[in-house]
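There is one chain below, alone, in structure tokens, taken in the form predicted alone.
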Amino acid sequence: MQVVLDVDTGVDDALAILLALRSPAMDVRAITCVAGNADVDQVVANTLRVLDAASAPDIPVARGMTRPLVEPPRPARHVHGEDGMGDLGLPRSQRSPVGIHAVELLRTTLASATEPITLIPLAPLTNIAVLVRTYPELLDRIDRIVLMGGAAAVGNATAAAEFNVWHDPEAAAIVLDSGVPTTMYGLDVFYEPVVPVADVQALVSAADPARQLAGRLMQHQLARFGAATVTLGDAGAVAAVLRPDLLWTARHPVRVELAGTWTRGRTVVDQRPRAIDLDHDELGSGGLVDVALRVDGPALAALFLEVLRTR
């Protein structure tokens, strides 16, 4: 499966990148970076460090949008640390990003692909929205978008909104209304795949640098939240791409709230029965999205650990 990851690396983005790189079922064609958990330059530096730990081949990494379409950036240092990677003091990579913008890398990757690409955004959707608006003729080169973002129930950045969508609601609205087949892996399933402390300690003790990094990042999360288990977060979305049979979705219209004082950034998932009278709904219900509502969390976590142990 040819995939492109769009990231704001981040602790759980790093876990997701490691999983995608280690999986024999995925061919990572490119990684694009965007401001989110950290500023975009830090995101690029973090992503290159993850490639080093995984002994990855020379995968093109590109610097993308530095801020949301409308609002200023709002990094999540309180979750991911000052450097976005748990402040582990990792050495700087000797790799360099490619010399073109992330949206241009997305364009060239889609245009040259030998088969439709699965696009996996694990970050605010700013890069993807600019792609949609700038190169709509390439959207049929995307097999599916599987994004980590949104929620049918409650948020985390606010009571209503999940962080990635809240960070750039306009971008999310553009992408969800693009007509590209889309799966929304949101907060409704985000916390279900978890790794217990014993497995985290085993990763930290491994000789393999990739497993060590995964374990150390998880240790940061355990310390940060004071829990006995750590969620896979974004890595769960990559695992769900690998094993879609472990994800149960329902196709619903989805709109992003752009104006509400208390609800800006909310993904409004219209779960009303289609049989009811909707003629009064003058705004319409939004584009159809496959919304993840249930997941086999233990199986996805087991898949993550199994793949990381394959090399």
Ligand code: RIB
Second form
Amino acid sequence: MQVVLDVDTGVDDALAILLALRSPAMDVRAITCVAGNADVDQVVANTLRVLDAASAPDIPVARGMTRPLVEPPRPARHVHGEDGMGDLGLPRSQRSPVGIHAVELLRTTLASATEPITLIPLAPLTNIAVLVRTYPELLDRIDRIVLMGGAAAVGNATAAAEFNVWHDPEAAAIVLDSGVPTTMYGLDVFYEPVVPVADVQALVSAADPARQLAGRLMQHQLARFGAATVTLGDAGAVAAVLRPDLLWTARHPVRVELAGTWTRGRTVVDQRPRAIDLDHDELGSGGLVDVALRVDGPALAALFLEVLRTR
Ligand code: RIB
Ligand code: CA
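If the structure you just shared is the form predicted alone, then what does the corresponding form predicted in complex with alpha-D-ribofuranose look like?
Below is the whole assembly, all chains and molecules, this chain first.
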């Protein structure tokens, strides 16, 4: 399947990129970068380093929006380190991003696609929102958006909101209401696919640079959070695209809170019975989204380790 990744690399974005690049079932057509975990230039530099570790072909990588539509950038150094990717001291890549804006790369990639594209945003949705508003005529080239973001029940950036949606709530509202078939891989499943310490150690000591990078990234998270297991994070969303049979979703109206003092950036997932039949005009906008509520975490984690084990 032909995929495009939108990233804010990002420790777990890096894991997701490695999985997508190493999966024989995925043809990564483009990677677009956006401000989120780190500033957009750092995100580009980190993404190119991941391509180096994977000995990837010349996949086009583009620099996108430098800040959210309304909010200022709010990087997550406390989670991803000062450089946004675990402060591993990786050498700068010799690769360069393409000379067009990420939204233009999305446009050209969709316009020239030989089959519908699966778009996998793993970051604040600023690039995708600008695409939706600028080139609505290209949205039918997208087979499905599978985004890491939001949650039906919990938050992480705040008590109410998940980081990618919290970082740019207006962008999330635009994308979730775009009408494109969308799967929301949110915090309700995000923490389920975990890798135990022993497997992390095996990756760290691997000769293959891609496996070693995956191990070092996860080792950073283990140290950061002092846990015995580390979540795949964004890589879980990519794994779920590879194995949709390991993800259970339910279709609900989803709205993004834009006004709440303590709840701005919350994805309000309307799970009331028959909410889907209500007249959304009277309820205001709210796209119908396939919300991930359960996942086979161990199977997704095993898939990640298996794909990375094979060159
Ligand atoms: O809330 C987790 C999400 O925010 C992940 O995509 C992580 O990389 C950050 O972007
Ligand atoms: Ca991310």
